[in-house]
Every structure is written in C-alpha cells, then in structure tokens.
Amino acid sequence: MTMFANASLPTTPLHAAVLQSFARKRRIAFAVPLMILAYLIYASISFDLAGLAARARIDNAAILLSDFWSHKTHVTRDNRTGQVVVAIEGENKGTYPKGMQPDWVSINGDVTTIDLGAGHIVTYDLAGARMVVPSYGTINIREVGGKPVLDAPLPIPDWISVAPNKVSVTTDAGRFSYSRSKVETFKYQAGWELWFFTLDSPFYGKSLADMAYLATIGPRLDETRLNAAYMLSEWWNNRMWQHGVVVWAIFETILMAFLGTMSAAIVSLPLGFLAARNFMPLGFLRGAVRRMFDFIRGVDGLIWTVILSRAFGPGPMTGAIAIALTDTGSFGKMFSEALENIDEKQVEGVQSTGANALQRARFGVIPQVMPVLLAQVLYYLESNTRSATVIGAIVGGGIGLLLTQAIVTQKDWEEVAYYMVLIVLMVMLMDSLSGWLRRKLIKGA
C-alpha cells in the first residue's frame, strides 16, 4: 500500500488553486458571521436597545394584556356632588341604571362599600376614602386644602403612587385612585361583559335555561314579535359592541379586497400581452408598458392609498381603487412573464387550423397560462384581505377603521381583541375559500 503525505504532494498550479480556494472559503466562513455580529451590535447601539429596555413598562404591558381578555367595572364618585356611578368600562352605554348595581357594590346613603375580593375592601364616605389591603393594612385618604393626603403604613410600597393631586393604588384585586375631582375604583373580571346584551335589555342577566324558555314556550316580552327575533335584534343592535356595524365592516373589507384584486386582474391581462416579448414586436411600446408596471409597483400601496384618498376622498371604494392600482403593476409583470414562457407549438397547432390572432390567443395561449394566472390572482385575493384592513384604516372603511378607532381611545382594548379575532377568522376563511377555488378551477377536483 502506498501512503501519500501532504508534504509529498507535488506543487502544481491546480494544487495551489485548490488550496487557495479552500483558504478563501474558510475566510468567508469566519467573515460572514463576524459581519453579521458587527451589524447587530451597530443596530443595537443605533436603535438604542438599552434605552428601550430601560423605558419599557412591564406593568403597563400586563394591564394591556389583561384588558384584552377581561373587562373592568368603574365605581366613580364625584367629590363635588357626591354622586356615585357604576359603569362597565366607564362608558355611558354600560352605566348601571339607578337602583341597579353589581352585588359586590353596596351604596347606603353617603357610604359606598366595594368588595374587590380576597379581603380587599374600598369605602367611600364623607371623610374621604380608604382601602383595606390584607397583606399591608389600611390606606386612608382625606382631603386637606383641596388636595388628597395619604395616611398609610410606612414604608410606602411601589404599588402606591403618590402625586401632589392624585394617589393611585394598584393591586391584584383591582385599582383605586383618588384625585381632587373624583375617587374611582376599577375591578377586573374575566370575559367580555355585555357582549350579548346591554344592561337596558330585558334579556340581560338571564341564564341559558331562561333564554331557552323565552325563545320557545315563554310569554312574549314584546307583543309585536317573537322572543327569538327580539333576542337576535337586541344582540345585533348591541350599543356597546355594535355587532351589526362590525359585520358590515367585515363585508366592506372583503369587498374592497375582491373588487381591487379582480379589477387589477382584468386590466392587467391585456396589458400583459403588450409587455410580453413574444406578443409585442414593437420594443418601444413593450418597454413603455413594462416601465409603467415598474413605476406602479415601485410606489408602496399605502402611499397610493394616501394619494387616492386625497384625490377621491375617504371611503371603501377608494380603498378598492388603491388595491387595484397597486396590483396592476404586480399582475402585469407576472402575467407577461407567464405569457413569455408558453409552449409555442400549441399556438402553432391552433394557427394551422386557420385561426386568427384572437382565436390563437383564446385557444392556444389562455389554456396554458390560466392555471398560473388563477393561482396568482387567488393568492393576491387572500393577501389583499389582510391589506384591506390597513387600507381601510386610512380611507375610513371596513374593519380597519373600527380597529383604529378602538386603539386611539386607549381604553377599548377588549374591542381591539375582538376585532383582531375577527380579522384572523376572516383571513382564515379567505385562505380556505381561495384554496377550494384553486382546486376546483385549476385541478378540477
């Protein structure tokens, strides 16, 4: 057996080239990770990630997340008039009528007692307000010179915030704040309250058994209609959640995506023939159409949306036009590329029968590119359903507008969660529908 050592290998140009190639690849293998690491370090310094972490408010994030899946009831006393109002989410639409309040709130003359659970008791009286925290003690607040004065065990914990004109207490059982104008307590409870019926509805607070009884054999609450129709009307016209408005907004969003996508596809197909090399022999015209596609695609869809909203005003139709304009550039490029890759033999076979140009396109070209075109159009339809949400926020239409309004208020986070769930379900529905259509139209299955 003959053994060869690296030292005994002859030094040839090929050998030197191979060694040089290995050395270069080894340097690249080390250089690329080092470049990525250097870029990440630069980005962390440039974007001030350390400062971002220092400014992060984990407590606010926790409150925000809890608002997604729960609701809070406000118990508010006006310190000038002494009036006490109990309202879900602090809204007039969720205000308990006079003489009606949750069982954990007791109003007896000038004394209001709020049981937050686990021994946490808040009391409003003429002297001020106080909160009992079992693991800490009694937090007593009274007004002196028109300003709240805190009397609590020392040292003051960080979950008690003391300012010259306001004292706030945040516990796991709820929140409590006292200012010159009002004293307010928030109790968090799981679920989206009033999602079915508002407080003024005759069906509020009834059990499933009671609802089933009223919907079937129970006496009519309104002589002009059945109880089942009455229930559906109360839910559809819910003043807090506005289900009817939300359903119409979802329909507007889907309609924007459908009209925009289909309009772009109809316009792009003949333009695709003008941009295809094998169908348009005039180079200047073909180049002009392609540059038009590049221009339309080069400007982001949101920019087109802003421009069109200034030109045509707000509304869902403006959003559909923005989607159509943006997709025309994308469809035109993809359609022309699909046309350039057809099998010319099939076109020649149709031509041999004496077919004219239109017939050659109809029977020799369209059947070849149709599966590709349909797949692209259906994919963009699904994608534009998501995009229509953002576009709707700009042009003032669809579910995007409702989502933006809920975010701007900084308090309706349970509605934000509701709209987000509906948007995800809408996208899932469009995904399933486009997949089913793709199988039916392309594969015939």
Second form
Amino acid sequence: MTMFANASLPTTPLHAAVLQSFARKRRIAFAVPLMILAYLIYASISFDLAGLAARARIDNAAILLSDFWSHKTHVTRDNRTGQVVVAIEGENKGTYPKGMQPDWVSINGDVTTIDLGAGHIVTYDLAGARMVVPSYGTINIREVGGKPVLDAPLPIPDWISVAPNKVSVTTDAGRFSYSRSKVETFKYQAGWELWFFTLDSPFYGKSLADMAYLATIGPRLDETRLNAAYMLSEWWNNRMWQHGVVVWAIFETILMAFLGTMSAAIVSLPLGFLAARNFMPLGFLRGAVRRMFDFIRGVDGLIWTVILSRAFGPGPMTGAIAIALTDTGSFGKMFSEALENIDEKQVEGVQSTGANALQRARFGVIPQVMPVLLAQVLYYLESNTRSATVIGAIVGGGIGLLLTQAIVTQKDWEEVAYYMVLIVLMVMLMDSLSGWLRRKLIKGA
Amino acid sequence: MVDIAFGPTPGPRPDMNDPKSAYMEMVRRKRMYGGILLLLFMALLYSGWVLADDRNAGGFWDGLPNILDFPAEVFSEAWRDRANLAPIFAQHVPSLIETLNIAAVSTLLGALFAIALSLLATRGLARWPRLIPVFRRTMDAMRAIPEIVIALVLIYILGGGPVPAVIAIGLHTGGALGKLFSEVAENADLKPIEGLQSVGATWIQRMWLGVMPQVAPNWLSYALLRFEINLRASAILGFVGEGGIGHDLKLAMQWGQGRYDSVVAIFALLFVAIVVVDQISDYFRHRLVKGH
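Please give the other form, namely the form predicted together with its partner chain, since only the form predicted on its own has been shown so far.
Now the full complex is given, and it begins with the chain already shown.
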C-alpha cells in the first residue's frame, strides 16, 4: 500500500500514466460543476432574473389559486337606476333571473341586504350603503353630491382603500366597493358553481334525492322526452361550462394524436425498408429517402404546422397532418435502424422455402421488428397526446385552443383550472392505455 | 402435454393423428383474428380522417393543391428582397440564442432535478426506500402535465420572458429524464456502492463516486437527446407564448405580406439550428454509448 504513495520510488511509465489520468479525472470532477455554474449565472443574467421579481404579479397567482377551488358571486347595484343584479362571476350567463336570488341576499323594495357570513352584513339603501364588520364596526358610505363619503371608526385600517371617487373594502368574507356609478359586493364560496345546471335550467338547485326521483318515477317536466334525457341535454348544453364543446375538444385532441401517429407509422414502414441498407441495394435511392427523413425532422413540427394551417385552415385535420408529417421523419429513421439490426438467419430460412421478396418481408422480417416498432409507435402516441394540445393551440382545434382562449381572456380562471385537470386526466388515460396495449401486444415487455 | 397446451377445461382437442390439419386450423384462426383486427383498425383510421376532415375549416382535397402556395409566396417574396436577408438574419440571431439558452438551461436544470429524483426512486439506491413510490408518482405527474399548460399559467403570473418557458420545459424534462435515468441506474453494479459503504461513505458520496461513474455515459446520452427535443419545444412555446425565435416567427407571420423575408430568415435559422444540434448530439451520443 505504501508503495503507491511513495514518491521516492522510481516512477514507471504505467505509474505515471495512472497518476496522470487520476489527476485529469479529478480536474474534470471540479471543472464540470464549475462550468455548469458559470453557464447558469450567464443564463440568469441574460434571462433578466433580477427584473423578474419586479414583473411578477403575485396577486395574479392569488386570483388563480382562489379560482381553482372557489367562485364569486357579484351583487351589483346601478346607482343611477337603482337596479340590483345578482350574477355568478358577474357574467350574463350566470345572472339570477328576476325574483330568484341566493338565500343570502334579500331584496326588499329599495333595501338590499347581503349576508356575507361570520357577521359581515352589507346593506344597500337609498341613502348609500353600509357594511358591518364584526370586531371593527360599521363602514357607512353616503352619497353626497355624486361622491361617496366614508364614515367609519378611526383609524381607517389598510384593508379599506379610499380614493376620491371610490371606496373599497377587502375582508376574508368578501369584497365591497362603492363608486359613483355602482356599488358592488363579491361573495366567495367554495366549489365551481353551475357546473351541472345553469340558473335557467329547471334542474338547478335540486337535491340529489329530487334528481333521482325526477329521473326515475317523477312526472315529466317536458312532455316530449324523458327527464333523464332532458337532464343530460341540460348538462351537455350548459352555457357556463359548455360540457359538450369541451368533450368534443378533448376527443378532437386524442383524434389528432391517434390519426397522426398511426398514419405516420403506416407511411413510414415501407419508406423504412427503402432506407435500410440490407433491403435497398440502390445507394442513391436509399440516400434520397434518408435525406428526406432528415429534412422532415429538421424543418420541425412548428414550421410544418404553420405551413399546413395556411393550406387547410384551422381544425383537427390540419393538426393530424402536421403530427403525421413530423413523425414520419422520426419513425422512418427509427424503423430503418430497426430493420438494419434484424437477424438475417430467419430471412434466409424463409427464403429457403422459395418465398419471394414480399413473403420474406412478411414472414421473415416483420415478426422480428414488430415488437420494437409497436413499442415506439405507442410511446409516440402517448407523447403526441401532449403535443396535440400544443399543436391544437396553433392550428385552432381541440382542448389546446380552448385553454389558450380561456387564458388570454384572463377572466375565466375556473375554466382554465377545469381544462388543466381534464388535460392531465387525458394524458394519464392515454399513458395507461398505451402501457396496457404495450403489455398486451408485446410479449415480455 | 396437450392438456397443458390447451388448458384443463374439456373442449375440442386437435386431432393428434393429423397434426398438419390441426396446425393449419390454428394458423387459419390466428390469421382470421389478425385480419379482423386489422380491418377494424383501418376502418377506425378511415372514419377518423373523415371526421377530422368534416370538423376542419378547409377540406383536405380543397387544401391539397394549395399546400405549396404559402411556401411559394413566402420564398418568392424573400427572393425578391434577398438583399435584405443578411441584416434580417443578424437581427434574429439574438432570439435564436435565447431559444437555445431556454433549451439548454431547462435541460440542465431538468437533468439535475432528474438525477436527484431518479436516485431517490431507484430500488437498491434510494436514500429512503419507503418513499420510492412518492418520488415515482412525482415524476409521473411532472411528465403528465403538458409544457404549454405550465408555461401559459406562469406567463400570467410571472409576466413574459423566457423564465416561464424554462420552468415549464424543465419540469417536464425532470419527469421524463427521471424515468429514463432511474431505468439506467437500476442496472448499475451494486458492488462499488457496497465497497464504499464498507469504508463509511455517506449516501451522497456513494452516489457520486459509486453510481455516477457507471451511469454517466448513458445519462449524458439521454440528456443530449432531451436537449434536441427541448430545442423544438422551446421554439413551439415561443410561438404560443412568449420569448425566443418562435415569438419572432409569430410576429413576422402576423405582419403577413411584406415581411415574408423575415419568415424565411427565421425558418432558415431554426432549420439550421435544429440540424446542427441534432448532428452534434448524434455524434456525441454515438461516442458515449459505443465508447469510440
């Protein structure tokens, strides 16, 4: 042992070489992490990480998170006409019809009382509006000369913001704001409201037992059809959540992935034979097919998608063709490599029985490469389900389009949350489907 | 033997005196099933295309003759203005570098994340064997969420720029590489690790000195492949969201006629970048895996 470390011994060339290689490895072990660190520092400067903190909108994150699990109901009074409107998310589609309102709102002539819960009570009347906050007091707003005048216990806490023309109050129970034109109260409640039926549906607000009764033995609400069918159609055509549209969009996305992947596989198989050294003796043709694969892969899905949407217009077929075209390049390369790696003995065995070229390919080659090809095709099917979401956003089809539209409006975050959940479920479903098929079709996988 | 092959339940048995016809019968049945499946599959594929064609804004046969119109228009205009191309190239190189940087940083961060996750999720190597399912499910979830979902949400929260794309692609990369890394690490020889353990090495030392040297070539090869994929992903995310050459392409496309020289320049830059990266990564992957 000591011999190794003893420097006074004459160093043999082997000894020196080993030491040198150790030193080199040690240098690399330090240099690589240092280089990575240096690159990351450069990147964080070039990406302007420092400026990110200023641009980040944490309040947007809060909106997003609260919309994930809750909804808000707006109770708005127009200060000019005195009209009071109760609307879920402030949308037309979620407006309560006249004479119908949630039980926490009561409208009595000109006086509207809103119970936000936990003792927070908002009242609108002719003099103005007031909000009672337990543990603080009454925030009274009167309208004087067209401007809101605040009258509240001093000192004014920071959750009440006062501007010349607007007073707003933010509490855990809800938000309240008064401006010249209108007075608004937002109440937050858990859950996605109207997910099953919108307010104008006869099934809105029915309990589970009532629904079961109506669906089975109850009298028909609509003479022309069964209650169960009526229910299903009310849910399917829900104007707020548009379940019918969403289900179609998910289906379109899966359709794009399926059509694209399978068509690419069917087209690439014969082309793969043309590009494999052991099946295509003509060098120039083989080279041409291979360069074509390289070209298709090099141009990339993004550019193909852009070119194809110009020719075929928006829709799922354009997306399917884009996926098919892009994958033809990848499949062609992989298939031809698989074909070059086959065992020639089986082909010779088939040939010895007098089989022609087609029969040799069918019985000597295909059984060998099938498991490899199928595994690759199924992997692509699964990953293309994800790509189809993105491609859908570009070509204008499927769930990707719905998602980007919902995000661009920056309003319907509960719908964004809904779509995200659906996309993840869809991808997981395709994941397990392709895994199941792989196990089913490929023995030993 | 026959009972083993055909199961214990009584039923028709092949005639052992006539093995040829029994064999042919079996082959025929197999082919029939295969044929029916193939037919079903083709019918599904065909009706799928018909349906997709129906729901598309433009039909397939109407669009097919026009497929070259757009490239022809773009290239002819670019050819007319070819004198402009050189400055336009120079103008878009910074965005190309940004796209490359997004791909590289997200691959790097994703790979670092994947190393930690995969070692924690590999049987025989894990620091806390009981938590293996937790880390595996984490990787599954990271893989399942498409990049665009994370990117768009992060753009809303963080504002524009390349960081949302880096986080989105990096998370996906972490999940995807984590799975592959863990498959490689499963096959690592445990003897060096036991040797290190016997001299009192900590878990990190065992992984760094015992596992890493064994798996590094394969891991690097997978990471390079992922870099190719991420380059494409970052171009696409730029087109849908913000940042990089994809965004430039979208802007140039929105300008439409008169700016097609930019479109061509961006197409060309992207094409060259992808081909060069593919070639370099191909070369290194061959060297890493084949060892020469």
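Between two forms, the rigid core is defined as the largest C-alpha subset superposing within 1.5 Å. Residue numbers count along the first chain shown, from 1. This is a predicted model, so every value here is computed, not measured.
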Displaced residue check between these two forms: Lys166, CA, 2 Å or over, core reference: yes
Core-aligned C-alpha movement of Trp192 between these two forms reaching 2 Å: no
Core superposition between these two forms, C-alpha change of Pro148 at least 2 Å: yes
Rigid core fit between these two forms: Cα deviation of Ile217 in angstrom: 3.0
